[in-house]
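Only one chain is included here, represented as structure tokens and corresponding to the form predicted alone.
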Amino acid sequence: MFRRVLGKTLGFVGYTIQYGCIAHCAFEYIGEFVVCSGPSMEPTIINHDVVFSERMSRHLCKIQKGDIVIAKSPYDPNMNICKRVIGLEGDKVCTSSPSDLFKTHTYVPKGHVWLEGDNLRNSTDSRSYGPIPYALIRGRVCLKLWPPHSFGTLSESPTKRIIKTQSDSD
């Protein structure tokens, strides 16, 4: 009897550990869902918008200007922030804000992205805190799944700040 209760016990936490494997490497390898919450992606994802966000760009290194994607915070790194992708290294990006009259440029360096939030007059991105490594992304968000009247893939910038150079249309 206790022979049997043992080996059903063991079974059942030998299935608990392949399955919490398998879970972790589609969360950390394929992708993830992303609840979305705050103002500065604003109108394309709401607050509380539900996204997946893949992880294979990522790693492939293929993250490019206009995706949006999921990242630590560089003040919090126990915090994701959801930006869009204005400006990749090399790239000569506007650190004013669309009311200042004079404007101000500066390049992103080598490794970092540059990330802005669709709702500029309120959004927290690299205007204020700089380019974040390139290290700091999660993922790129390539559905809205929640609400339904809404599912499907994500649209341009309504911003209009994503500068093509000449090497994006090579």
The other form holds:
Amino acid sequence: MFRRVLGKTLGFVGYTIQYGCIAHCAFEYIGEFVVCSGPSMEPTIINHDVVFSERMSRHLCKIQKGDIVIAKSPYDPNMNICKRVIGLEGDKVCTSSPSDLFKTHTYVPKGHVWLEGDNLRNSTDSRSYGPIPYALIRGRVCLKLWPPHSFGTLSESPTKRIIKTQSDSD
Amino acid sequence: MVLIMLIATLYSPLSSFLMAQQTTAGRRYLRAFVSGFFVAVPVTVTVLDRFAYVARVEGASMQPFFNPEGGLKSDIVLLNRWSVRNYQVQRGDIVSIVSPKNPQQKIIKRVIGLEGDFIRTLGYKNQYVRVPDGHFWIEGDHHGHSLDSNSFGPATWTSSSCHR
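Switch from the form predicted alone to the form predicted together with the partner chain and give that structure.
What follows is the whole complex; the chain from before opens it.
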């Protein structure tokens, strides 16, 4: 009697470990669902939207300019931020705000990316903390799942802050 | 082309129906192999990602602690990922992080300072640096032969693991 209970418990624990590991592999290497909060990506992503972010682009280093990414916050590793990639390593980015008279530019250093939110007026991003290392990126947002009336892929950047270089048009 | 695809879609359920009638030792072996594969691979990947990882230390930046002879023999270390799951390290720990200069390379260095500490640097652009929140200052034991915070500044939690 006791042996049957022990056998069943061990079997249950074994199944839990197995499905837990499969779930970890799926969330780590395929994709995960993210609930976004905050106004920094309006109008592309509104507060309380659910999006699906896929992980394979980050592991294969295929993140491109103009992608929306989920990254670990450089100031608090427990917090995630959702922003758009404006510049990859070596790109020229504009660091001055649109209201400044003189425009200043900087180049993104090697191994880093420059992130900006779509809602430029209400977003803390690389304009305050500088470029972040590429390895902090967790995944690329590819689909918006909730609310149902805006289901589908996400639109291009509305802010026109991406500076296109000669090699981009190839 | 369409005819071939039609024949293929009709053939596979028919053949599996015929094969299911006879459970040979080969099919039982195949089933055991596939089920074992789906257990072993996720468990191994999860253990390597969350608990422990084995790595080889290359280079002279942590001499004399790692690779004291240099050259041909490289030390092999066990990295403990479980102890950094809450993002807590102490000064003096040796950690392995993804290099901020090259996301495909991992570097192993010692933690010298945590957030809020004031560091006197060796060869950095500012002589005194206050480590910002969420960052830490790492240096190799072999100063001068080491790509560490003295080159790229304070480092942050780009997938690190700890070796005590």
